[in-house]
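First comes one chain, alone, set out as structure tokens in the form predicted alone.
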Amino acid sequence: MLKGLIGKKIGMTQIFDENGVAVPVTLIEAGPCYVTQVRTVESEGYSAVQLGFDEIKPKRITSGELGHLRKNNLPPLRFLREFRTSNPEVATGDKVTVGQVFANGIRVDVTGISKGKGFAGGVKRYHFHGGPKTHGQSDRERGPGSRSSTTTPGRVFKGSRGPGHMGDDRVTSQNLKVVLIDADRNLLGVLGAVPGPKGGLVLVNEARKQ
């Protein structure tokens, strides 16, 4: 069955368990999606699930993509996202609800693109030790030290940790405890941080490791 929707981070706030302790919760606006095709083995070689999110104005997307959807009689949709799937039990056209999908207690993973940091250092970026702050230092204090040797090899290895591009990456947070559902507004509580900013994409998919 199909376990997996397209959501939205709304943010963060905390809940008070059943022991009355505060936990930080993330709330994430999980559909309402649309399935808008259902991919078999016999026709594309794998089973998936294509869902459609969020109804926008027909002119802001593709005319491929709205004729893709109009095919199946569906509202103009600006995400569309695959979920791997072997028994999806679901049919183009269906609206799939996060009250059909989850349940109070399971275990997810939410995947989202991190927030942009722009240029880093390797103090920040990769939480370098940096240099001493004295011992006639001048200039030292936060640089990443030595990178290479001379002779062999001579250059410094490709993937080697160091200042550069930070976040902005595809990132999941796995096994994540689902504490709230609101069916009514479409709202998803998680236990803990998920990746990106507010109002960031999400997929929330089953935990993969139970």
Contents of the next structure:
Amino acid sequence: MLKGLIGKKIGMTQIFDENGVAVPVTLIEAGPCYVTQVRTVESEGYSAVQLGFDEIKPKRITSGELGHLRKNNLPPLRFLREFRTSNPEVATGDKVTVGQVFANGIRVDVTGISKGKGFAGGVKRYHFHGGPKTHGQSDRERGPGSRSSTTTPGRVFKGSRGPGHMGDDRVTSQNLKVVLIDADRNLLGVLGAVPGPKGGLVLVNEARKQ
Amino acid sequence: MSDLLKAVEAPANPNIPELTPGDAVSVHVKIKEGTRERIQEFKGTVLFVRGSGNDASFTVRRLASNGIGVERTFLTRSPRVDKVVVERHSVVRRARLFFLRDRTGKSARLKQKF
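May I ask for the structure of the form predicted together with its partner chain now, the form predicted alone having been displayed?
Next comes the full complex, and the chain you just saw is listed first.
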């Protein structure tokens, strides 16, 4: 069975669980998605389902994508993403909604593009401690300190941590518990935070490490 | 706020009236002891109310034995809060009554509002 959906992050709030405890929840508008193609071992060499999400005007997508969707009488869709599954149990042209794929209490992995932080220093990017604030120091509060040793090795090792571009990466939050499903509004609520800005694209998959 | 965020809000409890700072209230809280459920009362003065929707909360201060102040914050939409009874309203001129923390006895009284 297909165990994934494309969605849009709505934002965070808190809801009350069955014991009356307020728990932090991220809301995701998950689906409805259309099955735009079913990839099989015979024709493509692997088994997967291509899903489409977010209907838009026809002129917003390339004519190649438009033709691909028209072939199966599907509306123009903004996002097409693939979900690996050995046993899809869906056919091209099907509509997939939250209620069909997920249930309360199961664990999911949510993938998104994290918020870009620009060129960030070592303190923010890798939690370096920075320098001392006192004892005669004047301008080293958030400095990276020494990067390496002396004559041996005489260079900085590749991959050393330091300042650089941070964020805007593909990040997966694993094993988030599903605590809310609203089939009417296509809403999915997961416990805890999810990468990316509000309105950002997220991929929800069944958890890999249960 | 997005409509979808509002859609998951818990319904407001009809047994909780609108609270204002300075109200003398009695909060009835459901408490689970093993399998039994009972109701505990917490009586005091509302120090402040904040937030909206599922985030809304109010803080109640009361003087326990030996004049030790106890403050408890309740989530207004929590299903654990059974009901709130307002015993009297008071004349106050600010939204947050932090000054009550430094006062005891006669000076901690508030004038009743009719």
